[in-house]
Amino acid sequence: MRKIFVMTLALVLALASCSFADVKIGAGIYRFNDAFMLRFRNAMTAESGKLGATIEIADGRDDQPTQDAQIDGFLSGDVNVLIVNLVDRMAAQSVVDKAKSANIPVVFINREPSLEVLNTYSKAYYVGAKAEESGVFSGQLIADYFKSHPEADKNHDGKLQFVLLRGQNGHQDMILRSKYSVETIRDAGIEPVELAGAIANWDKLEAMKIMNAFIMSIGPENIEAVIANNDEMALGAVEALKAQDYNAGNPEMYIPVVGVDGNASALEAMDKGEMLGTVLQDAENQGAAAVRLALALAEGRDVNTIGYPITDGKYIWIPYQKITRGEKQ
């Protein structure tokens, strides 16, 4: 995988002579049994400990009010910056109060505030990555397969039937991905359909369930392709189609299935030829770009000098990579 940041040597060597050893990062995750934000949860951990820094991760279980308890509890101890995954993005503007008051730095992280809320603070900040961008490949993929297997069209209608498994109703990467996927289909010149589609909330068992309810509503012989906000729903929407003998082997049963996040259970899925592709978010680079803002903001450090660029004052934006078969990472 290519580099997206390549760092050089001064940096290294400034960074590496910093002490963090009294510098304690408080972070929220929305919830720990998820694919993505345990990668990005690991990338943090390593981070912080190979600066010198201490963290503590909280779980938040997917429940604002259980996430909002937990940052209270940092804010009245001994943290001195927090790194916020939130539960629900709505509850962002209370989030950046607390922290005001407390004149405690926050760096948001996967799920964006609005600009309007971040501007409220100095000392807030957001780190991820743009959500059309993996809405943009993950039409991109299936764009390119269907002009390049003209049997994808199982009509012959010149159109492309899909069914669309959304994440968390509300949240921007759905909105962004299930747009910007469906419109660079169409800027390929095809007409996309979209038979069905409905919110998943980011996860396999759920997206299994709505997708064996598509295949028995619809049939499978008129899904042309199953675009996922994420792998784990992909891979959700990949086992239901193996029940019906789909996506195991057979190349006249065969359903293109594009997700994102390039999880590792996603990249076995491509190897074995059940999914199509996906699109790499780079959890790690977004981990370590986040411990490293939280640090230099703790200690009111210039934040130019992290080694990850800002963005209109109050963004780092990592970019998202297309993964097909056979490419590793």
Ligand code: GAL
Contents of the next structure:
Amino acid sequence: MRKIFVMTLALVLALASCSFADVKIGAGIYRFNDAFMLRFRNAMTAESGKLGATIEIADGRDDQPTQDAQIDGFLSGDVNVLIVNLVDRMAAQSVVDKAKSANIPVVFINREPSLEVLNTYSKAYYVGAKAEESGVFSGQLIADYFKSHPEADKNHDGKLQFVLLRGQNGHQDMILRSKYSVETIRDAGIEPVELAGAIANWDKLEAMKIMNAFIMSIGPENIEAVIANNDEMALGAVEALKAQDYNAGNPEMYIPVVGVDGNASALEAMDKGEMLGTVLQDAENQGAAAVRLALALAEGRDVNTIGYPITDGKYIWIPYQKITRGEKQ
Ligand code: GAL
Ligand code: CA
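Alternate state requested, the form predicted in complex with the ligand (shown: the form predicted alone):
After this comes the whole thing, all chains and molecules, with the earlier chain placed first.
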């Protein structure tokens, strides 16, 4: 047993240290100015460096035509494989078509194309996390809090009056996190009542302004929870609340706020008691998996040997984790 283990270990180490010096990855990110995608970029750069491959990463500046031009540039240049975080998920087919006619593999990340699109090219894959799972976890964070804190039902009606901050329109994470967070609260036996909701595009400043408007129109004393589709928007809401002396230490003036991503800034806010919790999205493993898959595809190696399981022939799913006060659950 021990010998087999040592031999397997030696093999794994040999594989891990084999260099991809001749492989160049061309990666398109929907926009550099995004806290979660910054973690993702860093993870991809680190993994490429570790494996000796080259990666060039382009900033799509939240504009699909800009990203299309960058992808055209990669395809007519010397890249062996693409990693694409689409600006617009609906552009997936045209990216797949281009990659296919150039016979360059493409790994989509973070913005999930439909299976129909992925199925049009044998070298098209998706690496990400299940949006539904993050929605369920954020609903559980709120439901657990509500059940263990009777005072959280401020108007004593047995229902949960909340406001919802949504991410970008059309993003699977916006649609499914919104849907499943609320459904999970209902499944826990608490009737959710949406007082207000708005799209804040994953953005802290936009969320802060929207939350300010909600506070003015609804009154903070009438809001029993803030559900945000990501941490940046949760932190924007926290800023708006703190300006009204909410979530600033006085237990009488507290509204539970939850986000998604597990960014360092959110963990800090949780440690200070400003935010209730978040759902860790594992950018580090998503980034490493995307790079390893891309390199295997570029070299025509078996994609089942990269250390991350492939599901349904097309997907690598990295799990989410619930976090409250810095504790993983
Ligand atoms: C989500 C993430 C957001 C934002 C978005 C970009 O998965 O939670 O914070 O980064 O992706 O597409
Ligand atoms: Ca209530």
